Amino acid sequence: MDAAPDTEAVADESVVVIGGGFGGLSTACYLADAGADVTLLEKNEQLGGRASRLEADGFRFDMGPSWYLMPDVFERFFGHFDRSPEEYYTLTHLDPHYRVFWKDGDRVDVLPDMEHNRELFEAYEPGAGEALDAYLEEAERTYEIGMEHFVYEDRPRLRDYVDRDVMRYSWGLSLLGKMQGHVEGYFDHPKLQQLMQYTLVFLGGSPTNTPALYNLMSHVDFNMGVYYPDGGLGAVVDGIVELAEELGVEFVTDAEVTGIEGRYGAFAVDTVGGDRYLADVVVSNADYAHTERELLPERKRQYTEEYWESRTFAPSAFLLYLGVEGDVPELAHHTLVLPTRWDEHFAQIFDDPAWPDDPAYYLCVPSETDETVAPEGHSNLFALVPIAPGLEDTPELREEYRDLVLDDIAENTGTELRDRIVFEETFCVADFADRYNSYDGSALGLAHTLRQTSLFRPPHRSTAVKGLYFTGATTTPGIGVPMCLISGGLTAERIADTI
């Protein structure tokens, strides 16, 4: 994906991009840079998709993504346009990367200092420090090979994998096993296994349904570091929007799309306000299932309703945004609270959907790093509990679960919040479905199971409508902000190759 889309192929093409998430923003940048006339339509009042911001009473929350991982992807993205991330936002390397509270009273910090991390692992299991080095060495190899030959290169057909280069590069990679078995090959202690697997939440999976290939996430975590963009992930959105405007992209917010008509060279995209946008090419960064099921007539859909019903979707989430008086010194910028065994929580997401009885969850306190996100003398905090998509979501259930989460935080981190809350908001299944048109209220899209990885994910180019393309988390390479940035480049390449 180092090569730009063919300028001659896309120059002067009119393109409408539907949806201003990272995939849509990325695609818009690549196409505008190649000479296309790009208009991006966003349903909501602000750009960023799931990386929306909530601002109230002097607090500013990242409503969705809050981890800045894989800095090399952002550098490569901006570098394509002869820019650098530093021209648009500033990064802070977090120390600790994150803190973990287990519900048996145990607590650890994972630091940028690898010697500390080796000693931490060794304290739980003799030989685990050396095993950590071996695990991360394999994870780094998987990352380097996977990124260059399977992530930055789009391989939408089976025959794209049946060649000598692919076989040579993939030799020895853990392609078919599951993460649980892979991690057990290195570590016996369940807490160490959890430390190597918690990043699967970012992929919308569990240790028993995510391919071992994603051990590469530990290289991302331990070796590449965890960063915070000053101002939050919203600052990254602002930076990419600024870049897009420099490249000539036109943005229209509060422009919910109601239908896509036509085909290559003669598309009409209609919005709820009655506006109609004409284009040669359409790219949808809206939810893939929503685009097919709601924006296209049945004869122009690639997939049936049965197809979507048969997919494994990533979790939704119960989110509790809190502005509180005073500090929360027990918590780090990123904090995980985990049961010593989390099998039951994953089962209540993927096997027997229910609100988790003993949840594993994530706490984010950006005010620990950035004083601008909360009024003086206050802390900005949100809790995120992964839950099954499609769950019943009522005000009564939210209130009940809010109380459970606050009790759990107090019991397991020593942080009592109830009497200090000055601002409070929840976001859950129904909100994901309403704000983002997300299938079953999933927070992320299709999970990265073996049968939903790589060429088994829906394609960038519609097979039913010439000139219609897709980008974002449901396509390849998949879930996560860095992956969506890459997806935008792959979609732009696909457009240049086929128009």
Ligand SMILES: Cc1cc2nc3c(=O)[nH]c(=O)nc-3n(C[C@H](O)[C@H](O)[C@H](O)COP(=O)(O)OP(=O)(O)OC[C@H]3O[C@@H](n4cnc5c(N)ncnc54)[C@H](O)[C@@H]3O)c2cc1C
Given for the second form:
Amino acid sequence: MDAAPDTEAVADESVVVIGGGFGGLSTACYLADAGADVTLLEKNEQLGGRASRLEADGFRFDMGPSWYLMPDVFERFFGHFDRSPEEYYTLTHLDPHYRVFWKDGDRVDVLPDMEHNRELFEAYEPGAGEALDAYLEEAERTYEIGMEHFVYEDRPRLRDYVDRDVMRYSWGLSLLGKMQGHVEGYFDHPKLQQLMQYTLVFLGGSPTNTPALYNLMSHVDFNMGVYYPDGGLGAVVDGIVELAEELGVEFVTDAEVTGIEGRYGAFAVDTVGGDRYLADVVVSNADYAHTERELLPERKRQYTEEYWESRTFAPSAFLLYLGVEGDVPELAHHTLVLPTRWDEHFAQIFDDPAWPDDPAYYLCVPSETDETVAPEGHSNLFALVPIAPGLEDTPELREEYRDLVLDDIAENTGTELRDRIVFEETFCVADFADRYNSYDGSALGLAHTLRQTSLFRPPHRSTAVKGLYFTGATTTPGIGVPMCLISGGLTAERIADTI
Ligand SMILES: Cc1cc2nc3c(=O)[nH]c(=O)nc-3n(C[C@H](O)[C@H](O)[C@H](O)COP(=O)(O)OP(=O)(O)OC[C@H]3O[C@@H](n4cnc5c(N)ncnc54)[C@H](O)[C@@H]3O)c2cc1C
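Form predicted on its own already given; the form predicted together with the named molecule follows:
All chains and molecules follow, beginning with the one already shown.
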């Protein structure tokens, strides 16, 4: 993708973008830059979608994403508009990248220092230091080929894959096997396998349902590094909103869309408040299934109920936002707490949905890096436990699970929080469904299983309504903030090519 929609094609088109997540914000920027007249309607009181912020009692929490990965994608995004990320926010390279506590008492830090990481791997298994280099070399190749030829290039049809240039990269075929088998080819030690696989949870998958081509994620975290935008991921939202405003995008918040009527050149988009917006083109960044099932009449949908029911949705999450008195020195900015065998947790997400008995979870303490996110003398902390989408979610279950998580944190990281909590809030399945209209309360959208990767994801362009397009995590390239930024560029290109 050169991410440069043909200016002539979209200039003077009026566009309504539904939803202010990263995909919607990105599409709005590309289209406004190309001369379109863009209005973005967001259901909630703030922009950013799943990257919303919760502010209370002097604490400021990123409610969703907290890992700033793939800095190259952000540079390319801002670069398209002759800007750079530094003009909008400041990045800190985290050191350590992250800490892992295993529940057998073992603990490691993964650092930007690769010599340290090699020695760490070697300590678990002779030869694993070299294997790490070989693994990361392959991951880097996958990243480079994958990004240029499959992620930045939209390939919506099977025949697009059969062109000679793409077939040259038959490297891909060996990576269509499962991640688990791929990692086992390099490392025997289960803990090393886990270190190479934990990023799959970012993609909403498990080692046994995600293709090995996502080994590229190890290049992302080991080689490219883990960053923190000062002020949190919300600062990135603010930066992109500022850019969008400079480009002329109009924003309307508290504007939940209730229906889309018409077609190219004559759309009417209705909102809860009774306002009606007219547009030539509509782009939905709202949850794909919600848009199809609830905003369009049946004859204008591309997918049936059975289609959505048969998909593998990414996990939902149990989130516990905590404002805590004092420090939490045992924890790094990013900390993972993992059972030594995590198959059971994955089974309770994908096979036999249940609240995980022995959870693998993530703790984020941005106040380790940024003193603006908590009042003086306090820590800002959230716990994120991936759980099955659609799981029963009641206040009693949350209360019970909150206790289990606090006990688990105390037992496995030595961090006793209970008597120091001054602010507390949970967010779970029902909130994802309510706040973001997310199908089954999934936190992330469609998982990246092989059958839901690339051209097998729902397309950017509706085949049922001319002039209606989609962007964001459920379409291509997929889940994650960088992917959604790219998705916005691909959607804008698709519009320019097809209207
Ligand atoms: C807990 C959590 C942790 C995560 N961690 C990371 C991470 O560390 N790093 C990373 O890169 N990614 C992470 N992700 C994934 C990343 O946040 C998402 O993939 C990405 O933000 C999704 O963007 P999107 O463009 O799909 O839009 P969304 O964020 O889904 O936004 C869609 C918007 O549409 C709005 N909307 C819905 N229905 C309507 C309607 N009818 N009318 C108007 N508006 C509507 C919603 O309110 C929402 O604002 C995380 C996600 C979650 C939930």
